[in-house]
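Heads up, the chain below is alone and in the form predicted alone; it's given as structure tokens.
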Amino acid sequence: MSYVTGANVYLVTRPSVDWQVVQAFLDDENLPPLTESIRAGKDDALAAIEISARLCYMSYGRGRRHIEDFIHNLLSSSDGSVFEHVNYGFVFTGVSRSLTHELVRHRAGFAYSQRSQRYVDETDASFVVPPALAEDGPEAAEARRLLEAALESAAGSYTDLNQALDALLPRSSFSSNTDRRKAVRQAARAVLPNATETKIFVTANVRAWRHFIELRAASFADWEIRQLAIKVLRMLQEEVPILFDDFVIESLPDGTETASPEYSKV
């Protein structure tokens, strides 16, 4: 058995502009050029904004000459709608089945692909251990081994359990052999404990990942998915820092960290 104490967090997809296209869309409207008109540049992030907020108000080539200031306008205004067409995407693994079941409680903006416990055997499986566990010490270290021990009898009964229903299954109730192993594993994951490692791929608009942080590194959320959160904040804050940078990171006495924006609810 192996035990995980921490996510791996990958940006695998990142919002792209056609920009003749959007230079095609300024010529028919007799609009200025591309370079007057797009204040963001060639930053496919921000332009897309830019474009989207300029559109409602026809307001290209005039108004705020700098993104920065037409950016944080946008926000300290909540016109959180011209953010949902700007898009990233994660992959998340070494994140429990506890973590993901709250996490796709977010919906508005969100789309998931998630590791199937139909599909795939979790004979080998992975387990996280909630970071409340993850100290050291003698007081963390016995609540250590209650957890171990009660993963382990879960993995055996899961391995018992698979050997079982492999033999009670008939083979002839079924009209391929993936369709008998499906019936096999999603019965025998009933005793998979939520600490199970999963894999997960996650995209989100940028209105939609704000609105995770802010409740996800919020101090009263559960700490795993909180240190997630909080992973993911410093990766937008590094690719589009500007749309993430009101977010502020602080240090708890407990040692772990939360974050808050000062634009909430965009």
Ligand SMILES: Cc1cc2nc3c(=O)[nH]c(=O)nc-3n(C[C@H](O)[C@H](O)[C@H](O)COP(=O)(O)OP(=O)(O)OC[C@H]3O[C@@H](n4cnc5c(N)ncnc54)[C@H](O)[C@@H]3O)c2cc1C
Given for the second form:
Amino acid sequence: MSYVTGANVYLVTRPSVDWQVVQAFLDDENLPPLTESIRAGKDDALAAIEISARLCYMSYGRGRRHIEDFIHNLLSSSDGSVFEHVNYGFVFTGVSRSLTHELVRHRAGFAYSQRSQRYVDETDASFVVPPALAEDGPEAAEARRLLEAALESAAGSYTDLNQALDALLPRSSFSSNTDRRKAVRQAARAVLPNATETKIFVTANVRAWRHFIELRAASFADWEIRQLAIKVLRMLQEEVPILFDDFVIESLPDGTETASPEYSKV
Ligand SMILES: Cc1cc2nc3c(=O)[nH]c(=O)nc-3n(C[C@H](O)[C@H](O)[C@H](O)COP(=O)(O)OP(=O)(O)OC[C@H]3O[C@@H](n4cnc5c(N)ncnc54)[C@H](O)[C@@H]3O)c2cc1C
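Let's compare: the form predicted alone is above, so bring in the form predicted together with the named molecule.
Every component of the complex follows; first up is the chain already shown.
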């Protein structure tokens, strides 16, 4: 049995601007050259937002001259739709099925691809230890012993059920071995616990990530998804500070962290 504490978070996709085409657009529209029209410099994420926002009023080369000022004005006036042009994709591993069940409730602006429990055998699955049980001390150790006993039992039942279903489902009923394996695993997974480790590729735009972080890094969110939301926040703050630097991360007396934004639900 293997146990996991803490998610791995990989930022795998980020936005990209074709600057030659932007220049062609500016030329065709008789607008000022790139350096005057676009204040974001060569930052592709900020540029995508600026290009889209300035297009609304054809204000290239006019108005706010500093990109920080420009972006904070959009955030503070809840002009959030332009943030939908910028997407970041993450791979999360070492997360539980209970976390991903909460994660996939976020619909607007999100795309998901998750490891399948029908195609992939879970006999050697890892299990995610809830943060409350990953603490030091005798009480946590005792609670963890209870958790591990339950998980070992579930893992044993999964193996037994796989064997029972293998004997039960006739080969002649399936057009391929893959379909039969799927039928076995889709039934056997009934006994897999919420703590079963999973992997998921999640892409969302900046408006959606901000909303996700606001809800899931709040003190009332589950600790596991809260830790994940704060990891994502830290990575995005490093990647593109101007779009996420209004979020403040704080430590609570119980040792956990929360984050909240200055600009709510933009
Ligand atoms: C602490 C916490 C506890 C929770 N507990 C429960 C629970 O007990 N049971 C439960 O079922 N869920 C629960 N949820 C999930 C919650 O109800 C939302 O489904 C989840 O947080 C996604 O939020 P959202 O709908 O705002 O996000 P998204 O789906 O990403 O939507 C973003 C925004 O787009 C708009 N929008 C999206 N879809 C529509 C639509 N169809 N119509 C109109 N506007 C739309 C809304 O303004 C919405 O806020 C909980 C969430 C949190 C953070």
